[in-house]
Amino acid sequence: MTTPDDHTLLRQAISLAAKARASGNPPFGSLLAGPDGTILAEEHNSTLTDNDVTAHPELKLARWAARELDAQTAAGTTMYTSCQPCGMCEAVIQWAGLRRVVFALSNEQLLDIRPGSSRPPVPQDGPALLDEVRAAVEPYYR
């Protein structure tokens, strides 16, 4: 459930999306707020100007939070974003330990606006060579 305070911060994320579009990038913007609503950082999409397919604002903010915030502070944050995070960004948000995401446009709604934009999945084969990979990975977690 969103609140009027959420809507205020979400409007700022939408404004960042407009900034991205004005700079020649896809129209996505996000900000990260602390528990009291203070804006800690903000980003907009820069995939085209940076020539980097991963330059989503949600991913950039989650990476920033993982570098700059301690775990307790990160766990009190809320990300406000113009569009629901994609799978890549969602995973990084989770790894960064952020508490909550509030978005304006769902991924399903985005596909309605931008039909034909989904890409086919990349074929994957595996698992394979379990004993070999286990010998490399398992000691790290013990």
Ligand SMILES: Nc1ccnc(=O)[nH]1
The other form holds:
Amino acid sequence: MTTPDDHTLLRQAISLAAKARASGNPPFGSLLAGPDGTILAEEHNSTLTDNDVTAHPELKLARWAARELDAQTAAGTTMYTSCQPCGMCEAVIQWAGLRRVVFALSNEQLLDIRPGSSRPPVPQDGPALLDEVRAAVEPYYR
Ligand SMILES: Nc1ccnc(=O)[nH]1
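Next, give the form predicted in complex with the ligand, keeping in mind that what was shown is the form predicted on its own.
What follows is the whole complex; the chain from before opens it.
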């Protein structure tokens, strides 16, 4: 459920998407609104100008929140974003302790506009060297 107040902030995220495009980047924009609704930080996509495929606004904001917000503030902070976060960003939003995301365009709707990015799953080999890795890891948790 989204409210008229959500829509006001969502419109600002959409204007950040336009700003991304004007700066030579794909059109995605996001912002964080704190527990009282004030805007804490804004970002737009900079994947092309930064030459960094991970430079999504959602990721940059979640990392900012992880560094700058205490747990209680993070839990009361909402991310407003022009497009639903991708899997990469969703995980980082979760780790940062944010508890609500409001998006305009869904990932499914984005697929109708733009073909999906084809990044195949990365093969992972392991586990291996259990004794050696346990010696490095276990003392930390004891
Ligand atoms: N939700 C998003 C999809 C693609 N790129 C972005 O920056 N954000």
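Positions refer to the first chain, counted from 1. We call the rigid core the largest set of C-alpha positions that still match within 1.5 Å between the two forms. Quantities reported herein were computed from a predicted structural model and do not represent experimental measurements.
Superposing on the rigid core, is the Cα displacement of Gly24 between the two forms 2 Å or more?
Comparing the forms between the two forms, which are aligned on their rigid core, Gly24 does not shift its C-alpha by 2 Å or more.
Just grab the Cα shift of Pro127 between the two forms for me, core aligned, in angstrom.
Looking at the C-alpha of Pro127 between the two forms, the offset is 5.2 Å.
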